[in-house]
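Take a look at this single chain, the form predicted on its own, given in structure tokens.
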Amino acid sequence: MTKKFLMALLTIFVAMIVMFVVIQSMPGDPVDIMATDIMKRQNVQYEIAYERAKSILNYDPEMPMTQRFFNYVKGIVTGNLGTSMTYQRSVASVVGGALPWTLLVVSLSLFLSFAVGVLLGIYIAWKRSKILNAVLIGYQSIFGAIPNYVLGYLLVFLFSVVLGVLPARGAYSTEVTPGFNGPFIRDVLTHACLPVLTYFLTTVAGWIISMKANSLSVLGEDYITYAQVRGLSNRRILTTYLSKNALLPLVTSLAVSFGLLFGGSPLIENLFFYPGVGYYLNKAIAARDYPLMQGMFFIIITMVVLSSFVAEFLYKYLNPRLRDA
């Protein structure tokens, strides 16, 4: 397991350098944009502007890449990513502000449509019915092709404007006071269910159809005929030896498909303006706000690799025999 959670460590490293090459070498310089607004604004000399620029946004286009990439290690191996250029704060300040909002909405997510999918699946594996795998290959066709940026946009359209009834932009509204209250914690969950309903649908088929070609494996088995043989009830077999055994290659996967929904916020998030970290990923890179873009996609990055280190640690733990592999 220590190599493995080496091997980890080496991945988000060896990303980090990827992800900042490709965030140093993108077109437009920040200082240049905000000098040519102060120019217009303040009539005075590029020069001029350029410096004050250059001092209000606290970087220097001139500095060497390595400088800067080490500067970057630096303030990540000490707790320091360093100041949005956009926000004038903190990047980990704005990280931490945008996370619970992210985590969220993730999290509720993966659980209804992982516990949705798993029910479905077992059930259509179980009853072996033609009309509801038809159902289940024609929903997935649909929303399979359908990517969830478009969905929501549908969703909006659907119940925002047409109904009324949801929400459409912002993680709760001006009128609550936030903190540990029913009216705050109610309308949270009203202004999440948009983003939730477009990551529910879009992902639930892919459990349905993972759980029910596993329990049909499972269901191929001896014991599961010879538990029938014995007389034992049905919701014995479903509960004791078929969920159990179907669902262990599902428990790796819910991981994965953490670490992926996260990575995949920023379309969702900027699509309903919930501040999370995509949403704020997707204004740093508007503002080519580098420390920002360079924070978030850390986090991004670092939730991916542990999301499946974590992943392959349950298998392990949850299936004996490669506990000593």
The other form holds:
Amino acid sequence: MTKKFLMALLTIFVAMIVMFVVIQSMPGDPVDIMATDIMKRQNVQYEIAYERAKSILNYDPEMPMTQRFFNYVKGIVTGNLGTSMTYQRSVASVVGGALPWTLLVVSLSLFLSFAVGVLLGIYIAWKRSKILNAVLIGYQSIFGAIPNYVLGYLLVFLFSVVLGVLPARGAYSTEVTPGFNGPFIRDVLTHACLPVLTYFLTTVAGWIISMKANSLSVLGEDYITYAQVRGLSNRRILTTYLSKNALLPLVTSLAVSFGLLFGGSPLIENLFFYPGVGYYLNKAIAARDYPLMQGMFFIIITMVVLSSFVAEFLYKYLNPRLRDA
Amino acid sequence: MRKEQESTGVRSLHKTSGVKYFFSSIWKNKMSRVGLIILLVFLAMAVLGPLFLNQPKSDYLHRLQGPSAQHWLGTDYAGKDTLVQLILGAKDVLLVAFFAGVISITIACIVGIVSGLLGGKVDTILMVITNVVVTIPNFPLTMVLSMVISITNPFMFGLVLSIQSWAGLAKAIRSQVLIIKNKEFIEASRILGISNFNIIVNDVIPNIISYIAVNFISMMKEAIMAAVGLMYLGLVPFQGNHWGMMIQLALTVSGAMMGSSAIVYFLAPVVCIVLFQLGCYLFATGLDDALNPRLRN
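To test you: the structure above is the form predicted on its own. What is the structure of the form predicted together with the partner chain?
Now the full complex is given, and it begins with the chain already shown.
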């Protein structure tokens, strides 16, 4: 396990170095982008604007690549991710502010679609319902094919523009005071509704299908037949024999889709103006805010590696057949 | 007879059945038949469209019109005909998806097969690289890359989209190769002194071809999703009539969500994308039967 953990750390490290190289080779220079902005707003000459931008951003484009790389690696190892150029705050605080929102939406939608998918999957397999199966295929053909952000737009159109029942943007409204109080929590949950619904509708069928397939293959096993012959109740077979064995392979997919949802967050969060990791990543890319970009990549990569690490651990823990190995 | 032939393992694909068998098998499966028809319609759009249609001209007097006899799907913010743009767009959508699929499948096959077959140090190094690439989140990476590599044509676009997507498939192909590596027919070929290259071409690839084909289709699906996503975020200033471009313009310039007739201009490319994805999905359901000799009876 320690070896696996070290391997995970190494993977994060190498991935971050790759990202450094890619990010540094992006065309466009943050000072230039800000200077153009200052030039337009304050009506000064480009050279003056450039100097001003340089001092505001505290970034020297002439610094050699090796020096920058050295600082960067030192930053990762010591946990200092630098200061964001656009927000003038430490990257860690921007990341810390964004991460809970993405975690909230991603884990809520993952939990919902997983729970519903598993229950329906077992049900369809157990009942061998032809009608439900046809409905499932029809549903997946449409919702598996529509990009989730397009579906998001349609949901906004339906629930916010036409019906006007759900908020379409932001994580909470300005009227409530953030904190652990009823109105705030209710407000946060109503704001999370549409993003969660978007994720849910596009992913739930996938869970149903894999759960159904697993259940069907478990139902063909001898121990199920034997349990039936022994006269065990259907309820007992369902809970202890079928669901446990069919669920197991899904644990790994759970981690994979957690990573996928996390990585796909730029699209959904951009659409709902949801202040999560993906939203700030978009902002950082647009402004060429290198430290912030690197910070956001760091947190996304870490989440992906961490979740697959946890999945592997859980899989071993939950599967008694692997426990001694 | 065929059973025996297969168990001895020294067997090439049944060349007599080939292309004709492939299509008749696809045709027999109802779902993949529908998929094939959908894909062929889009292919026809992509090939024939540019031959018969000219680039629509801007006509600001007739902008944002609803469907009419003259403009079946209405016009966009600049008065261009939506249907014409849609048909002309098919070519770029298909090309981008095709290149993305081909490039990532090629890399995945090379890495997966070489890694699985040779093993040892080569395997370790290739798998370390693959694992790192898998870890980097796909879409954010593509976002950054689409700015590093200036995307000017469908090939470059396909390259950017496939720069990461090969890794997961490479791992899967490697494990497939590891399974068949120790089968008797590979061993027989080795004993006969057949070169690694010939083993790969004649023994390994025919055994995983159905797997590759199914993945090729899903790569194309994903590539289209990602391409449209990048355009929707405005990261790819791709010239041409890509459906993703139409969606982006519909949302940013025409205010499609405000309940105007621009909703048609927004929905038209969306419906096409959904249909194309659906076609891919349905077509793929029959691919395994058509290409996997073991499933034939």
